[in-house]
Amino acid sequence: MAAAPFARFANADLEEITSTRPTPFYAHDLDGMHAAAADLVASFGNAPHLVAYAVKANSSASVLRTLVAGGAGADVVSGAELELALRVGIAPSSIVFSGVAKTDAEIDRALGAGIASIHVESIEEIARVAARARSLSVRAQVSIRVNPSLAKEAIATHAHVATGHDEAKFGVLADDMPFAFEALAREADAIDAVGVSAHVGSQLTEVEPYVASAAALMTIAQEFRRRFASTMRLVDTGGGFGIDYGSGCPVTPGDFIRAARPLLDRAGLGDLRHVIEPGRCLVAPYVVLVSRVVQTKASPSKPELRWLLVDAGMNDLLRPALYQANHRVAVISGGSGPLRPWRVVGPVCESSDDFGLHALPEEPPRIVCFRDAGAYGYTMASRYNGRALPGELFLRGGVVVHEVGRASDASWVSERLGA
């Protein structure tokens, strides 16, 4: 598929933004992110919910802000998330906290906070938090991660982001929740029960994993509720919702809504607050990876090898190296003449640093933008070979509202020099 010319973006200039500034670096389209949030709160109707966006897909403040603003909360995995939802104003209430590894700080954090729910995922946790909830005089509001035990094959999402099965390291198995509820049981002086939660993978573009996942959930929820009706509060249908990257998705994330929904309220669980865990679908489409073309590289001898050179790399968009994705590659200035297959690769001393081939001018361009690029970008952006860091620049109605500047290279120097 050919990369169509994308100079406008967000209402925006993308050429005009360039010229003013070192690449690569990551804008954002807040107005986008936020229509995606309200329309994924209103797609609840009445029914009590939380859209607790999945911080870990792209933390940055200004989303968190935009996200809020249209109705979310957060997901939280660590104790720096949970900080920084606090410190954005995200409330108390509105944050629950996953994670396999929480540490005794993390948990801390979390108890002081009075979050919604911390979300253990393991039947040895559970100890674990209602100790630290004695120490601190406070009672924890606790839900049990479930893993659904799907078939790995009925996942259908790359392995490395398929959760809902026995191998995986998340959550307490179907099979053994019997023994998670003892647990919870054996600790009600410190622990309040408030839910259960599952999550089956993400990049789900399709509705039948999710919902297999969910009505697994619904069973236990009502054993759940039987034991713990008193302090029960939630349903944690989790996220996972995909995007279309260019090869279609047929789904939007209000179809894993619309067919999760009535599961809860067939179980006898409609009163309950349904939360879900979204990341990607909020904020991925609406984040372009801007990035000048170096030079071109091509064979004498072998002229369909022929390579563009590009100043963005996997330390800067490590999504193809690391789950095999495909991100469109655009035009945003120059180029001319009829498409041809570039390997489009960056200056990453690995071969893995390949954006893959992409139809681009014969005369190649002199920018271009990796699309669909604000979930899982910056936030696994590192400075591996002593690159910098990416620029971030946040865009509502059409003008930079906010502006993180790339770092310098003089700045890793002096960072190992001091190592």
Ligand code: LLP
Second form
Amino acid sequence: MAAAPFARFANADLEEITSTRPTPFYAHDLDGMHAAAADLVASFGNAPHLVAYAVKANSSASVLRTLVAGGAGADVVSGAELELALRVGIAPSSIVFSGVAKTDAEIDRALGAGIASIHVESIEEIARVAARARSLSVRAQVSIRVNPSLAKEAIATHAHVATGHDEAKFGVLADDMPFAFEALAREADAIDAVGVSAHVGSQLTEVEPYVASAAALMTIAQEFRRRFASTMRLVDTGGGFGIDYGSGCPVTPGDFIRAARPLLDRAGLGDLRHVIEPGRCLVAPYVVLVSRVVQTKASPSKPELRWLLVDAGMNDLLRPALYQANHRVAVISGGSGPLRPWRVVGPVCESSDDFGLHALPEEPPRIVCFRDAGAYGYTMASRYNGRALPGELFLRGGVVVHEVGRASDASWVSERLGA
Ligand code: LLP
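Could the form predicted together with this ligand be shown next, to go alongside the form predicted alone?
Next comes the full complex, this chain leading.
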């Protein structure tokens, strides 16, 4: 595939921006994110809803504030994410908290803040949350995350990000829900049973698995309402809306909502708050990871072997190494001549530090970027090989409104010297 010209991004000149900064860094288009959140919110029409943005995808405060301005709340999966969401000013009533192994301290923080729902993921967790609520003298707002037990093959995505099948550690199996109902009833002195949730998998590029999961959830939600009519307030059909990483994605995030909404209405649950937990689709397409080319490497005896060595590695963007994900590489500056296949690799000492084969100019570029890097990019970065975390830069209206520079090597050295 031809390299797209990418000198301009978010109405800004990336070459000029990069000229005075160390690489690699993530550049964020906050306007694009704001519009994506507002669009998704609008797809609910007048229906009661909460677009609970999955903070794990990209946890920069600038991103969170932007999405909240677009109408989103938050889905958090740790005490730290919860604290961050509260500190950027997200209303507790717009926060839900999932996670299979929440500690007592995390549960206490959620109870203290009075968030919309603690999504419990096991029958055992129900008693733990109730005990913490009693000891804090508060009532817990609890939903059950249901594992809809779909067949693995029905969840068309990478195995590492498929969650709605029996072997996944997530949620309470649909077949076990009677036991969860009993536990909720037993703890009724401390728990308000507020709803049910499901999340079937991530990077879904068709609505079918989402609809199948939502359909299984509705049957359970109806039973939930029969038992807990006075406290039930929400049905959460999860996130997972895919984006186009270059090989196509025929559906938009709004298509998932338009496919799932009628299921709530038909089940007589349309008056409840319809919660969704999108992460990727609100941030991924609006961020690039900018990287300088360090040098080329060729084999004189095997001319088909040609590497483009860049200064970003798997520690900066893990998705290709972990999921064989492809992030398109675009040229920001330099490069001329016909396009040739280059294997683009980073500096990390692992064979999997490999961004794949990309068609780039014969005379190689000086600066490139990896596209669609806004979700699970910086948040999965590490300091492996003594590498500093990448910088982060935020654009609004074509100008840099905030930035955090790439950390120095010296800071890593002094941290390790102290260990
Ligand atoms: N809700 C729950 C309970 C989740 O587990 C997830 C993602 C989401 C919502 C948000 O899903 P999204 O809308 O972003 O697909 N690191 C992987 C993705 C891991 C997803 C984990 N859970 C990647 O880079 O593809």
